[in-house]
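What follows is a single chain, given as structure tokens, in the form predicted on its own.
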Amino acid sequence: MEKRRLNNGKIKVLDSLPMLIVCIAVILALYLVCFTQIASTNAMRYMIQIFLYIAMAEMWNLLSGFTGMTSLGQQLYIGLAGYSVAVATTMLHLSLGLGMAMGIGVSILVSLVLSLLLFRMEGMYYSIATWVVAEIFEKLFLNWKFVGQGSGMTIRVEPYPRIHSICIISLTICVCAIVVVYLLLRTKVGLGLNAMRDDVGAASAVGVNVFRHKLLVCVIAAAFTAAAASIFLVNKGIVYPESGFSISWTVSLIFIVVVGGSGTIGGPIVGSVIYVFLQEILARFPGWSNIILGVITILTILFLPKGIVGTLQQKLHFDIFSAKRFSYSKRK
């Protein structure tokens, strides 16, 4: 495997054709499992959850870990996507694909409108504002008769996709989310996002169009979060205000990114696998699950502040498919 050494002579970036081939092979193997239904139904349900959490966590990580825009309101797009799919499939009798497209479109439109207001704030003020907006939408849907108020809406997709089809769609959303984040961060826009994360004022001073960069990231995050949430809620079969717009969604994404490694592409992948299996184990301890997850998060922040992936990269001095644009110097 090709190994390139940075100017500091310490960190190795494993970002070569063999690594790309390995990643493609893993993805093809996962598609094969979904197509052929080799895995049991229960195993495929776990896979679906992992794929969807990875997609949503990659988006939250793009906002917070790479751009410095810590959002506490991503559940807004989850709720909007769920209700859009419910209206499209149950009331308008449209297909799942059209329902997902409607959810993505509504989420993008809302994110564009909110950007005009929320981008005036920074830091914790922006974080709190995103959470408040999500809470406002929850109250609106709680009192909106058209969508069933507090009773919510049943999602009826006809014909209902088989589990292997849902698995394929979920995997596709997951792969697309990872690829989009990776390619975006390897461009000049990615440099601008990292500069904004470190110092918004300094980034603006060197020519970064802060508003345009923020807008791009928020729209991408809204679109992929809505796409993943659509499948998630279709799988559940129902959406109601307290679940669709619950801050517990964002809490889960924060746990995944913090434990896996904020500011790394691999972090949300590792964190999602851990989170899904922890959920299954902690389901045996009702009432204690959130406490246990909170303790794990605190311990991770104290002893592994860069998360599992970030700490391994720091300790072992390597970075797989780095999202940074390094300038390499040829060795003589």
The other form holds:
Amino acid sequence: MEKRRLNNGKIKVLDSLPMLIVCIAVILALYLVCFTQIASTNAMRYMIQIFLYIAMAEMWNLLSGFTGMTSLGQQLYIGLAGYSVAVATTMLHLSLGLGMAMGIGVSILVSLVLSLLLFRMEGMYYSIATWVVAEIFEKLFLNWKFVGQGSGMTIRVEPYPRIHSICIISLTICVCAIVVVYLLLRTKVGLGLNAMRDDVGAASAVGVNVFRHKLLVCVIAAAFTAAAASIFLVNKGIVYPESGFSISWTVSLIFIVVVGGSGTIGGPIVGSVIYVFLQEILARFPGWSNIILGVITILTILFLPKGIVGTLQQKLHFDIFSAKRFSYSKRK
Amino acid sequence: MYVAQVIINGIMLGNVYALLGVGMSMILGIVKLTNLAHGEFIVLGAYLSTVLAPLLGIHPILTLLITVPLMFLLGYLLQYLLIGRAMKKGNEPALLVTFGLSVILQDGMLMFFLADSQHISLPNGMGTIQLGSLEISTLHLMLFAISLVTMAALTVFLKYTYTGKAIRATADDADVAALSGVNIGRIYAIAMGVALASAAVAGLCVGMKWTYDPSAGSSYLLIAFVVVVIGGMGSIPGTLVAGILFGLAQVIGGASYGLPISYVLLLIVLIVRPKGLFGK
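Return the structure block for the form predicted in complex with the partner chain; the form predicted on its own was the one displayed.
What follows is the whole complex; the chain from before opens it.
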């Protein structure tokens, strides 16, 4: 009995030097796989998807799981990035890099302007307002002649990058996203974000500048979502309003984060891997995929609210990629 | 005279908008939950009426006798078995559950009814009534009447029945209501049932006025949201006024400027009165 209580109270934070070495080794190994092209094209395709979903899901998790701003409108930045890349590469014949930079720039700009309005709303009002804004943009692009209205635009990148270089870019975006989120959470800002998630009023009272924190998180999320999405849409080769601004993007991100574990950095990684393989299986049942994803998400929320990684951490008493800086035991 | 015609058209249209928003407004005000599936429930109501009217050989409006209790039951069960449980885990899980429901419903209807747009056709053709130089279509007049009757019924229900009083008490302070012997879980379930019943009525009106398809839910949610934010959540008169304002904006702006004007209206209300015109 005594032993069990001791074990229950102890939480091991895995973040010391060995952990760092393991992480760097894994990342290097992944880069090596990309560079040497030992993986088949098919495997590369899966890896690209997983990397990009991780990046986008980490950003959604940063908004929802760590800051408490559940956004249902991240597809706004996905669409904007897709169109920016299309305009830059197909119309202006710029390189992919410049197209991505343009997408990120446009997204940051839009998120800055929108923040002024959206931050007037809190909680659920904010969530639904983000969705409304994304819908408005979809309608706008549907009627905008310059971007091809309903039929959208093709994205033609010349010269078209080889698949392994796309894989390297995706991996880089993914690693940057994880590192940025991790470092952000370990600073004073991260503590402020968590405080805001738990109680905005109290956080504000102890001196957290709520507006500035929210703005920072939104801009970071917009930028990385745009970066990941532009690669994603370049791979698809076409962007049109119903695809770029589709709510299914957010459905996927919510699935990944909720199933993997909201409020953990490891969660989106696990969730993305599951999602990409599940997607492959679901492709055999056209029409059912969103239904099944929705059912799994609801069941997870009801019966496994912490997600896979969150539940494992709780059961096995460890924290991975945690904002906590030392292991500790909970005192009664 | 032209102005009078525009105003009448705007009010007629606005009433339908108010009807779209009233269920969502109730849920926001009472259960303190954003029901992201409200648009899909409206579409579901429209489909039920579309299917039932020819099947039973009755006037579309009479299908309400079946769809309203059916949707009430659906709402009651969903809240009792699903959403209520998620609400115990916090606001965000509940929101995500309604979001999941909306996705499931939308794709489910897409598989079941296919993507073709539908319309509820009325058995005897609809004419117009001439009032001096004003023209009012009987369809609009009928929608206007349905909407007003629904609003009045909701107001009477909330104001004078015992359950209605319990609902209002819960909306004001759930803890104190629980202390006075109100079964909160049951009240929430009834509120969700009433909201879905109003969605059934809204669905019928939407189906008679416009065409719809399984993916139309998000645009109804959009309208409902705008109406709720302008009117203030939980307020039926607020919803009505906001709906009419929104309808007027649409009619005055026409096809090309209607939506931008409405969104500017929304933004102004958000900046000046974030809680809505009639919000507490």
